[in-house]
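First, one chain by itself: the form predicted alone, in structure tokens.
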Amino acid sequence: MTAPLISVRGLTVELGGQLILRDLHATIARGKITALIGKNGSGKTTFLRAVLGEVPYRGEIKFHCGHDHSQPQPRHIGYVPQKLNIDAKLPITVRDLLALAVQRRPIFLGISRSTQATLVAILESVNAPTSLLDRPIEKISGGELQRVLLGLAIQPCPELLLLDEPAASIDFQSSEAFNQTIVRLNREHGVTVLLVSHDLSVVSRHADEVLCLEGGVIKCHGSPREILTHETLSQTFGTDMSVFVHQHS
């Protein structure tokens, strides 16, 4: 059985007088690609930021981190959100977006040669043209953003990696590049994956791991095998919902 990365007890967590997550156990298992599913409203953006730090929460979030375990929490952990909301009249380009989170020092004072460098290497390691930085965010596509996204996530490389439905809004084309750059992240660098998804396809074809999530707490945990069947599928979102899986290798 692999060693967990996070270990979850007890989790609750509530936001404006509403119960989100009601004492919520789970683990996410160490160098896997653990899939998060549910039906809108059932918690998982909110699991993802508690794991994150960015709501108050009741019960342990604990992370088995380093080589011995002991490290409270991972020396980084990246994040795709879904959509990333910008000021359509703010002018500023993917090369001034990545800089301000990767350069120390204000952009107003210049680029440096070695974050000029830095900038270029983060779109390589996405398979992103290096076009891209001179192009105003707004101006680009939501494929080309996500994958922008993911550079900066895995700059440096995390040892854990959430991402919050970051294909939805993107082409098929476009969505399954994105998803082989996940895997290969997971399987060359052994990062942790956590993922929300709603595309079932995706889930059976590259999650290693599958967590339900319905009314706020884990209904199921299995592989795709065990967890994307009609019965199970029902119960999860709904006895009228028809879903197509790819077998899952």
Ligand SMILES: Nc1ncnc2c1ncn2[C@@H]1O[C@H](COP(=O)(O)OP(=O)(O)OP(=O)(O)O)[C@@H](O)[C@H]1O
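Here the structure is a predicted model, which means the values were calculated and not measured. Think of the rigid core as the biggest set of C-alphas that the two forms share within 1.5 Å after superposition. Residue numbers count along the first chain shown, from 1. Compared with the form predicted together with this ligand:
- Once both forms are overlaid on the rigid core, the distance between the two CA positions of N179 between these two forms is under 2 angstroms.
- After superposition on the rigid core, the Cα atom of P158 is displaced by less than 2 Å between these two forms.
- Fitting the two forms on the rigid core leaves the C-alpha of L149 displaced by under 2 angstroms between these two forms.
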Second form
Amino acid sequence: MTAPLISVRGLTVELGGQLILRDLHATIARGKITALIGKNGSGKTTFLRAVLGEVPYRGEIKFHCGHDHSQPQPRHIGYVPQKLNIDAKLPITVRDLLALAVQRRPIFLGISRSTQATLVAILESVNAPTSLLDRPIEKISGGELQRVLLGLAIQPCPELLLLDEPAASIDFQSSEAFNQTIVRLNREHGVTVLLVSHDLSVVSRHADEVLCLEGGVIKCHGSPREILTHETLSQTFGTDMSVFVHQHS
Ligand SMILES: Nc1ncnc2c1ncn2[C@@H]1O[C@H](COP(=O)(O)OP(=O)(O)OP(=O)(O)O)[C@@H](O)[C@H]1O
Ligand SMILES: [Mg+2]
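Next up, the form predicted together with this ligand, please; the one we just looked at was the form predicted alone.
Shown next: the complete complex, the earlier chain at its head.
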């Protein structure tokens, strides 16, 4: 069994007086792509936010990072949220948004030539046109924004990448390139990926492990071959999934 990058024991999250995650136990394998699947409202986003330390929780979320697995925190966590938690009307261009993350000196002193080159490289790495740089973030499309956010999340290269339905607005043609970017980060740079997705064909093709969340607890954990079966999917989603299983078996 692969060593875990994250081990979670007894994770309980209560929001607005409601139990969202209930005594949840899970491990996220180091250097693998783990897909988190489950119905709307099952707690997937809340789980990622707990891993990020963004919601109060009881229980234990333990990291085993660094070469010798002894570091209690990842060097850097990349995160592409399901919803952007900033004012979408913020009058900021893609260039400034990226430069704020990349450049060490304040961007009101100007964006250096080396930062400019890095910004171009970031957009190219996520197959986004560099013409986006001058566009205000409120004027770019949902799919373009998701690519920019992925570019932001992988700069610098993270040890852990949390992706909450990152390709939800990406068109069919571009989504494969988007997924390949994630796979490349994992395979070539050893980035541990935790990916929330409703796209079971993406999960079946790219995930090494699958976690099913149901009502705030992990109902099953295994390889896509073990989990993406008629029986397990029907139990998780409460509907007949035989068409999907048939197409992908
Ligand atoms: N801040 C909050 N206060 C109260 N309830 C919340 C809060 N955030 C989330 N919830 C509730 O917690 C449950 C789980 O939400 P969460 O966003 O984690 O689900 P999800 O699995 O990501 O769903 P989806 O597939 O729709 O994105 C939902 O019922 C949601 O309404
Ligand atoms: Mg969600």
